[in-house]
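Given next, in structure tokens, is a single chain: the form predicted alone.
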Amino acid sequence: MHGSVSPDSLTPGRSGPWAAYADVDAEAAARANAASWTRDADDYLAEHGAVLGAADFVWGPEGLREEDARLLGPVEDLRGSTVVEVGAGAAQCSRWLTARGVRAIATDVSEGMLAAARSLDAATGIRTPTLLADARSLPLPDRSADAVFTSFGAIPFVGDAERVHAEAARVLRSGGLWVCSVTHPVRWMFPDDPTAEGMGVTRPYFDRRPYVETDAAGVRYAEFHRTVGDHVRHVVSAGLDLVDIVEPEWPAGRDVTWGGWGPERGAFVPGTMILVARRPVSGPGA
């Protein structure tokens, strides 16, 4: 980071007193999360565990599923396929997939995430593979996978979003689809606070500093905001088709809180946004 965090820049709302929007260096960000990752696994999973499920696969806190979405395609068609999961987390995706005869492989940059995957694993008794790696360089061959996704993984946690898409675009198969889903870039603009008291906007769209948090030793976390037109250009600089931006809806019904995410906000701003892109097809032997 380029300095210690100001008092004067503390962010309301947020937890800790070295919390702050602020600029920070990359590859610093990326070390930082990959330590909080682990060192909150168990502590994350305690708590959002319930909603994700042991051998689920859900898009975002509005309780968007596969299942139903169909985004990566028919489930059917993808038996037999590889299918490449980065920022897994304890691998829910993956181990849903798997359980339906996909090749899905899981990758995440915490070694603490892939230890509760493989305990997840044994309670469940689906066997998943799982690769320690960091989403911006997987150690997979070019054109290996015939589909790539992460949900709510790798890209807001990373300060070279860019890189993450590039990957993808790399390992994709002729044809193959690219899906992600992100925070919502205009909650942004809001508190963390999904009531109707978090209505108000605090926060410019267009400020992509990071949020960060420090302590004595240096950042311990940071969380980064591109705008949907940032987002947007990511992906067609990777050299992919935007097929589609998804923006799920809070369901009916839906009594779930997470986070900033909630029933009462939810019916007004979105909070979850998937880009569905798709490698061009390239001639035989692609």
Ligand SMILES: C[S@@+](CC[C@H](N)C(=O)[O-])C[C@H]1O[C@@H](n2cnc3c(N)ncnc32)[C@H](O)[C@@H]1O
Given for the second form:
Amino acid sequence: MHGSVSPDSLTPGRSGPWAAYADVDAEAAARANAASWTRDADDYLAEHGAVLGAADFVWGPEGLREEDARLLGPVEDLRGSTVVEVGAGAAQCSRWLTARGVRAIATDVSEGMLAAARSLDAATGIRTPTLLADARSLPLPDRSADAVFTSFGAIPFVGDAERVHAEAARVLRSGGLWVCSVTHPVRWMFPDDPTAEGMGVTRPYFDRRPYVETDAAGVRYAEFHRTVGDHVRHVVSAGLDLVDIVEPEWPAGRDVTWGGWGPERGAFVPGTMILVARRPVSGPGA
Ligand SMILES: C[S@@+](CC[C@H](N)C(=O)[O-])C[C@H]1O[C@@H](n2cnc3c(N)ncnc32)[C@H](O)[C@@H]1O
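Could you switch over to the form predicted in complex with this ligand, since the one displayed so far is the form predicted alone?
Following is the full complex, with the preceding chain placed first.
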């Protein structure tokens, strides 16, 4: 959701980024992405802020709203519950929950995105608790959350996403839900062009090498692809029960484009996949 996944669209240069599908060190990529999200926070929100809203909860560019989808359950039932958002960005989703009486905690690895969250707090008058944290290592106690979620946060930007799922499972109470939206894996096969020109498959679905931008100083940005099976295995290996895989359809008449997402190709190709999983209910004290 951040940028291009088409190396052809980038101009290679001595000081500018070079783009390639290439293996990359997981820690170098995570560090580069945290810096990238801070560097680009203002531009990103200038471009996409209107689609995201300031205190709205959308699961992806198709505009599926939590208010309608209720993937975390009816929000009235969450009132007073602790809900942790990872990769929260400017905390729009947590702000929507906060306004409805949920004790939401918006966590993100980027200081720039959390600074943007505070600006939106000031603009909306809704103070949303935030926490600077890598989703792979949350500074939160075991079983302290009633639900954990992310809308396109963290997972595409780390090479070891299984750790994100494991952390969600760790902080969830027994029976709690983990819901995460990611780029739909089939999107990886297509260029970053949401028009009819972008309908042809140009990349192998099974090529897991990440999209990596580098400059003279090293990795600047990386985005990771997993197949549907990879995502499911990450959820299951975290000890969670997979409840559903939601694939939002592009709504007729929705005239929004976001990178490779848009109405023309969206009528044919899915853009977003949402995994819904539950920590199994265990015995007393769990
Ligand atoms: C596409 S935004 C998603 C946030 C928000 N829902 C939105 O749509 O703008 C991706 C977010 O993931 C965050 N992120 C990237 N790597 C992360 C990590 N390892 N841990 C936590 N957050 C991470 C970025 O800082 C960024 O705010």
